[in-house]
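The chain below stands alone and is given as structure tokens, in the form predicted on its own.
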Amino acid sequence: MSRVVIAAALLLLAAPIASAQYDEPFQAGETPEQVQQRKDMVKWLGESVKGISARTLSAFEAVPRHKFMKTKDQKIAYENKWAGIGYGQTITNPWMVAYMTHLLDIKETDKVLEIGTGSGYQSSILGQLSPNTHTVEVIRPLGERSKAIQDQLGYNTRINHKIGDGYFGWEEKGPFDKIMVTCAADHIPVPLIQQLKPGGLMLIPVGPHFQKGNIYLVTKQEDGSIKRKVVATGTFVPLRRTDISEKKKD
């Protein structure tokens, strides 16, 4: 399908200088070519997620996805293909970023976290959804990156970051109506349970590491017990508890 993706030294990003489109200084603006490609994108998940609304596809037609990738990349943006963005961390195809973010319901009211931020694509739709959105990314220039280009974007007031573990979510900013978790763990989390809000939605791929897992769909009872259903299949980048870094960068 695709491949993606407590402690007290946990610190929020501060705004950093917006130095990369990921290899290059950020340009601003778009060609005719890249909106026009969007849209046939929009209009391709449209066919092809079933039950998807209309709002979670505007989500999609607001991202420019290019801007989120390594430059040799973004003659694929709006393919249904996933990309390397460094540090061992890949960009979701559109597919399942549509798929996930479909089953998840998103209202404007809702408090969201994501663990994982990645790219900071899917952050960046989940933004455009609620504007009380939080993402969570342990590798430090990745999340920082991220940052940068959503500030650059004009997302900064809708979605808020945190460097850290995001096997421990962020509880000071709990709890949540929904979560989504981008990479894959071997079980659930825990502390991700508990932030959880009775009622609330968890999207969680849990397996092996770059190899097919499931895709779980976790809902939160009001007496704070759990169900868990399948509801796809695919292969994702680990959850990771540090930093990686300093010792690989692509």
Ligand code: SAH
Given for the second form:
Amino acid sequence: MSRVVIAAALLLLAAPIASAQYDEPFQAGETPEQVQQRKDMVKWLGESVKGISARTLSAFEAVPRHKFMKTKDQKIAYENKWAGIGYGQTITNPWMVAYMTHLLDIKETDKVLEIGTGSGYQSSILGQLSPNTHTVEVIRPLGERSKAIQDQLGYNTRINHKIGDGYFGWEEKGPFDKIMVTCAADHIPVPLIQQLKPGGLMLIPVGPHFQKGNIYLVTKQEDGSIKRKVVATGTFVPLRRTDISEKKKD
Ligand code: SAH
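Okay, that's the form predicted on its own, but what's the structure of the form predicted in complex with S-adenosyl-L-homocysteine (SAH)?
Starting with the chain above, the whole complex follows.
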């Protein structure tokens, strides 16, 4: 559990404030250094996320995290750091992405839903593990940007995008085997519970805005009831009910 506490402390330092403009160009291509840095990150994740599978790690080896970050932040892409992606939102630090992906134990046959596309990094990882991945983003320019990057990388045969309020999940595509919420809600949305298959798993941070909250692992029983337990703590940007892109750019 101590690693979780350390990761939570790192996250706490990570106030979700972005400084650069959203429309900076994203860098194309990658250098041998970036490839090596990613290998080193994968090695470190293998050591620090207890029980993580080789299959999950191979997803982290495949996805170039720097391409989901602003040019000025790409030098820290393979460190355990969050970064601003515009509109006050953040790309989550790799340890937390790896830990949450590991907990959901994504199978090739799973239908997967992510709420909070953000940069698109987490959904890219999920898409490596399941060809039936779905992601919903409430801030239109972010959803569109992440889709464009994933188009470039050839990922979108496996990832379906929606712009809208993820509080309501994605009913037409459900039910899902696995749901991952990457923004903090003040309660577990009933539509997400409804869209979880019996035997399915959901990870969701619940807590006050910009403060450390609990990450719940929710299990839907065969009779439709749910069980939940706290698996970690962390600070996530809040689940919002509307697109704020007209008011806030950074
Ligand atoms: N998974 C992301 C993390 C992004 S931060 C990544 O890999 O980068 C969380 C994201 O959740 C933000 O982009 C935010 O705009 C989005 N979000 C907040 N409320 C939402 C809602 N109701 N529906 C969908 N997305 C939401």
